[in-house]
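In structure tokens, one chain follows: the form predicted on its own.
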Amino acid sequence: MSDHKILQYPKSPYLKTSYYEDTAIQAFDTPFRKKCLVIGLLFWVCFPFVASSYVVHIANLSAIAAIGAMSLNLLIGNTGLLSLGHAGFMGAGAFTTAIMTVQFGLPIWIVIPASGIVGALLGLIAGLPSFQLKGIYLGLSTLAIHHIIKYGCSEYQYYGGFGYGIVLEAPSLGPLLLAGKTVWFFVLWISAFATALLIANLLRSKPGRAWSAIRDRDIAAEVSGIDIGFYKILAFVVSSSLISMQGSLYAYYTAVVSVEEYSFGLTVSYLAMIIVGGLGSVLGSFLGALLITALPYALIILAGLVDLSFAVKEHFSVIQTGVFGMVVILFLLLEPLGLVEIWRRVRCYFELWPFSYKPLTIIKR
């Protein structure tokens, strides 16, 4: 019998042959994604040196917002638990930073983890009603906790004699002084990428699969042996801890802590970010944070280019709110899966170009 050679063909990066390959983080496993990585890194490194200080400031706020959006998306999009109190958790992290910095003079590398611990404890308390409550009732219980936290912070600010806000000095990490928008650009975006990596790995782990099961059908998850009470509490703890550390970063970046910053409207903004970006998506949280954060500044720039009447200028803040709501409504009607679905279609087009390809239509029930 003649010997037959077995031809070995190179493995396609687009085809998966095992469950482990399919569940692995596939951020840069295709030629198209590798090219995007190189271009993205070059853009990220050069951006703060070529952009204006105003644009870099907007990018810094977007990085902070992305951390908050990812933490809220972990709870709502991945676990199916409604929270309306995340602005309060963010405020708790900011005021923890103010207390530990102003009164005790502790360094940033101690203060930020301590803010996360405070947020985790508050998340534990906020998650207890999830044993019995669902949907809007759970959301109202977290809203009550938001008002309790805000009241406590307001009393501390008033009776502490801090007036309209607590002023913080620029922190330092060893010899590096964290001052200036360019330095903060790298610190904040590295923190946002680290948060994204943490959440992406959590979603691939046992808790992540349990959270997805609870979101899809909590009764079936409980029958399957998942301790839904434990994993609901865990989701609240992780989410509130992350957004409290985000509040700490925000306090350091703005150098002022004021209770007026952490109103219910801030929670609505984060809800809009995950709706516009895409529920349950880490990338969608980034995209939604970028759009919702930049939208008011874009309207201000646009208003400066157009000769507006006095009446329009006088009520411009109301117009901003109306445009903000219109954007959310348009996404809910025209693209309920958010910006991440638009990006998926664009990515499919360029990955397979020049071949014509119509991406699958995902129907969300």
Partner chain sequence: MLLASIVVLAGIYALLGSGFVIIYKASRILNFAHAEIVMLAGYLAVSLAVAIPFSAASLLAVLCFCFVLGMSIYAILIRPLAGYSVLSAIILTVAVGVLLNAVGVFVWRGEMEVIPFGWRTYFSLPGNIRLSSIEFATLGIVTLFYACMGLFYRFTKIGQQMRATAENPLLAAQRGISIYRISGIAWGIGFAAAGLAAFLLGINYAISLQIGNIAVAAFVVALIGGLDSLLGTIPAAFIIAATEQLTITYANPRLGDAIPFIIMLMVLMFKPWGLLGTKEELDRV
Given for the second form:
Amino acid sequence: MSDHKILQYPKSPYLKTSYYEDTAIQAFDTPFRKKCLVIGLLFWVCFPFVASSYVVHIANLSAIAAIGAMSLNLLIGNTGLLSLGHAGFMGAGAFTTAIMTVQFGLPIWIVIPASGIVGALLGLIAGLPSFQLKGIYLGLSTLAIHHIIKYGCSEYQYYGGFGYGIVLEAPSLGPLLLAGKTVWFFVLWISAFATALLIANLLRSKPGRAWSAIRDRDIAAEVSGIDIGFYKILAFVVSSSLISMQGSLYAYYTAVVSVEEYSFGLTVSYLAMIIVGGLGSVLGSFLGALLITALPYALIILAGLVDLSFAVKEHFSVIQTGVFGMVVILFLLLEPLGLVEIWRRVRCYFELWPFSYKPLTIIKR
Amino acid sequence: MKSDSNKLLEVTKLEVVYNHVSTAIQGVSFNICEGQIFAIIGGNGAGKTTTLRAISGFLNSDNAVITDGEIKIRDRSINMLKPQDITRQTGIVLVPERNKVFETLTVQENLAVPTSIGKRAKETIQNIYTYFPSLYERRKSLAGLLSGGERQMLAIGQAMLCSPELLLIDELSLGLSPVMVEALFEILLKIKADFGLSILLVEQNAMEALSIAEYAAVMENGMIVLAGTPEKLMAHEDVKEFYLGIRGKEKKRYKDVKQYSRTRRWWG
Amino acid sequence: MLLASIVVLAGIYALLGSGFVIIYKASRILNFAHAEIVMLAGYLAVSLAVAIPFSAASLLAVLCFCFVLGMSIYAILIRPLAGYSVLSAIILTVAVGVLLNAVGVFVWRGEMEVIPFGWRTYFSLPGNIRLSSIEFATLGIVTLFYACMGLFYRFTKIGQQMRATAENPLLAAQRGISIYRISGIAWGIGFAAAGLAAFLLGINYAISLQIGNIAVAAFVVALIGGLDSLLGTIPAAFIIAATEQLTITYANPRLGDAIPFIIMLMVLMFKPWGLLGTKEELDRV
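Moving from the form predicted on its own to the form predicted in complex with its partner chain:
Full complex below, order starting with the chain above.
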């Protein structure tokens, strides 16, 4: 009997039978997801040609912000180490870029890895206090490092005689001149997706598991054979190196480097992104970065619809900061798990739609 | 059991789960009558402290919840009350096992902390000093500098100032010399007689606990396995063997008795 | 002259630092909105000083406002977050700061203002030191504040309960203390200290948007002294004020901004709990 066949049932995307299946990146595993991906890709390619240059600019800023949010989320959300100094690492990347291009005229493909190395070294230094400090004390030590970096940068800017900022020329990658919003759109978003892939892969391999263990209970992690000192430093190095490269990209994109930009307020906005997006989630970093970056611009558009008095218009930037603070407060009080939790609830609702069973709820942390 | 009319605390089928996964106690029921000393004995991890913390409303801070059962004092359910309300409204006062005094405050300040003393604070505190003369001598020194026994006295004194009806004492004898334990128990008996309190003792030191209690329960693996008057418990073969260390006529060492599977003997 | 300015600055730093410490002691939350409170209180003091000529009355009004603001921020925003991670509480205070900053700029336009202080003479002290009446009043107010706080913690019922809650919140709750009420009062006092500091800043220097930088240095003071030690803020304030003033005078002003943080990093490396702070078991982030 040769025509005896085993019926091949289509596999359920929700039934995982091994650890490797469970941790695999689920992007292409169902027909629906494949369709979504193709449509998304098409939309992404067409977007900069369809949308106005203003909107593309916002999208570019969001991509930069997403890289920063992901790297901060890796440290805070996944490893449980508080950093209040990421604006400093970002500034270090930007100033490395400025020094290397303006002083030495080096090309972009040397400058960006070099910024990464500078960031990694700074991360190594910033990570050292994590051997004995935890929580808020660690955060304060990174804040101190931020101020020291900022001091170094301001000295360079002052003695270099750059006044309000160092102006960079548009870099070229081989024959391609990186200028104009559309070109940058592709460069930045490809970098953002590459970073996302890198972090997602790190999180589902050995370092990622070690980081989760350290976050959940460091003593238990140490007892079960994880070298917590090494992995804490590793988290700092990876995170600060990524955000340093992001600072380099940002410097190229805006073409101006000034120390004023890398203040504590920048760290605050990145913290806000990961809180609003969702701690410990790559998708959350993306969502948070989009929301927080687009928020002030969305307010401008909203304000255009309503007739505002002169006094309000004059101080519009103040209203933007106020709304930013308000949004963060509301998220913390009403949805502490962030946008990613809202997304999960929506998805669960549709996945289970005709049935009345409730999915398991996440325990509040 | 005495009659139901003067029942003070009623615990029925209590179940407590830690961190949503580990069940610490299950189906624990007992009653405490007015003016009674009730002792719970059992080994480490038997669920004694969990029972106590459930009654005093401390479970929330430990990531634990009461999943089943009810705790009632004078027919009022206190499952959902916050710790400070339990002390203020119901007269259940806990003397915890560790961190039982404020170490950075002086003895005098420690005694002044409870909020329910009100106007006649000085007299009430003086009254407490009459039970613990050694505390009065050290009233100006920091509580962190006191010895273990003095700390226990201070903790009991502090609890007394919360005007309790039911005093919960966790491991009174922990780390204290037998002489000190006996002295403390004597003071407790005196306080109980003077104030008309009920006391719930949780102890590992079964001999001492059974000698003072009027009614006792044995806990093991999160359940009450035996209950009765001390005389009855002391006469029980297994209690003798496992908790009092007596088998036959002579005392035995733990090493010799631990070979038996204890739960199997009780649960068949 | 330099010595006098160091002493006055140290007094203000100590006062600013004590606001952090009082709040941290009671609720284990570092209040990142402190700088904005100082700014807001300063501008309020400016407006009130114009409206009410009698400066003591306007100061009292500012202090009351700050106290109520602190209590209400604790009750509305911080308390619901009890049980969440340290990070949430930090971000929340930062966001509150951002919001308050926006309110302050919106209402007062962020201009530079000086709080008028009527009494103006100079005192000559031995050793060729001249002290203006304003500086004299500043030192007097700071000393008075510390004395009051010391007496408050030592002798009053609420002060004792606050110390008890700071040491062992669980036992305090068991003894019938309402921890939330005590923490709320501590937040109120911490904010009032910020208001007092703002008043002193306003009479000595000026109120402007840059005042936040001074408050950040004060935050370093709190850490160096020990986040839970009120007494520790005094030596810490002197260290910071002295090094900062000396660097600004003899080296360069940009280093002056960074020097408190360099000192803070060194303290964190070698004595993480500060000069007089107690070692604490830290929670995870």
